[in-house]
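Shown here is one chain on its own, the form predicted on its own, set out as structure tokens.
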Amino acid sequence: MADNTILVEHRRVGRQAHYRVLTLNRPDRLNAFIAPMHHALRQALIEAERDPSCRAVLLTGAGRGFCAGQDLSERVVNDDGPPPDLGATLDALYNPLIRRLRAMPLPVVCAVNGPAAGAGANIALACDLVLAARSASFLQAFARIGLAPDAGGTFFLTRTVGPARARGLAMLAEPLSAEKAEAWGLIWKAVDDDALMEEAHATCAKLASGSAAALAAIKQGFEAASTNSLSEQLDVERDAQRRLGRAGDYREGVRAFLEKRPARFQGRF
């Protein structure tokens, strides 16, 4: 990326597949977001999805933190100036990012290497698998500056930790440790600091070696389940199995199981 706010690295898995590592790269500002960083990250995600050999994405932060959310130096308003339209900022920047992370067929792993605050915490929660260093923390910082959670925070928190804990996290704006986030079911796993990136890369390599079509269907199925009735969700599962059962990856998976060998998946979502 030309402005260098997002670093992109390709990690190969075998001869035909790879995953991409996207690093938020404003370490002097705890990787707080500015508009060009949004555009760079959006483009990096689009390019990863369009690349037929890319099978997963790893999102992390440079330096001592994952992301401090919005860079508030872009939001300073003089007393005699017009008030900002923060809703327009969400419509233009944060909401499209969250929607893309949730809708893209590639699995997205987030390695939270330090503090994740405000929208930074909720961008992490929008990813499919969240690993965090034990020294990391999650902070719904919005109430501290007179705002309510955004970037999907009210959605993700109530569905992962329940309404009581969600309200506490949002209203009290107190940091949540990585270990408690794991215990509460907010994230997948808390990892020793010095093992975080090794674990994250191993997770991405495993995903990149899997069936791209199956992983995409898993994402789509869980996303639909957040609003579907049981009857509607059973139809989603039926349609996904019908589609997957006709694909080459299923045939290869069954053969590999019967032959007691690792499957060599080739399909694309």
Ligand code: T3D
Second form
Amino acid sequence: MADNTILVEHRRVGRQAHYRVLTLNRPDRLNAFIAPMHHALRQALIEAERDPSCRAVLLTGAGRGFCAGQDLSERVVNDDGPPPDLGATLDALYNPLIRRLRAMPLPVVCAVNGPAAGAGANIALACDLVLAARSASFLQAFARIGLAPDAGGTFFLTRTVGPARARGLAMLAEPLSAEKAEAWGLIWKAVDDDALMEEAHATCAKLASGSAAALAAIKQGFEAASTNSLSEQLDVERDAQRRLGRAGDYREGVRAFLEKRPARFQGRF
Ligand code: T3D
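Form predicted on its own done; form predicted together with the named molecule now:
Every chain and every other molecule in the complex is listed next, the one we just looked at coming first.
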């Protein structure tokens, strides 16, 4: 049976490039994750990464929510049944997804169109640029159901909003508005609801016509910075700049600047 838990759309930018819109599509459940949706999203991300004409990914949700995390109706257990091994699901499904979003060379934009809760909030935070509708909210729902943040929540929160706010969000499990999320530095931007998708598409189109090599290096650089010392990071920056400085996009970028025209960057590979 065809699985439509992830909708995939190609949006062309120029003659050769495009970006892909991946829509979590279980709107009746606020796009909560079930295993087939994980598999479909994994496949869609692999295909986006493998296609050299794909230059960015836009992740969003269908309906009024972005994603409510794990579908809890899959987690109902009888008192006399064995407890679920949630570590196994994280190992098999959530952790590979977070690792993939962070490691893939394409920029990933997330348009949070409504509530982002549990792992749904942290999947958004794993993306490179997060735009959220002003009516959207971020909820570390875990403590409400006797769990602790997963899908990278403890990592992303401490590094974006700092330990005091991270602990408050995780322990009190209260929703954070999009505007406060922007003010606290958790996300890139809060946008009026009716402007969200237009702005998210414009952001992806801009990324898709940028230098793919530079964007991949920026992504790798920030990823490495989360654990490196300053000295190690200076080496990472040197190596990236050495590589980029020998590539065509830099030549074209400098020429375009001097000729006072927009740069025409090469493709991905
Ligand atoms: O399990 C593992 O493998 C480990 C990994 C865990 C990762 C996790 O994500 S654990 C955390 C799971 N998520 C949650 O605890 C969030 C649960 N949802 C909510 O708290 C609320 O729905 C929201 C705050 C997100 C939104 O509230 P609201 O009032 O806007 O919507 P609602 O009425 O609660 O939800 C609408 C429908 O979606 C509703 O169904 P109904 O009544 O219309 O038939 C609701 O039951 C359903 N829904 C929402 N979230 C989930 C869900 N159904 C299943 N699982 C959900 N997570």
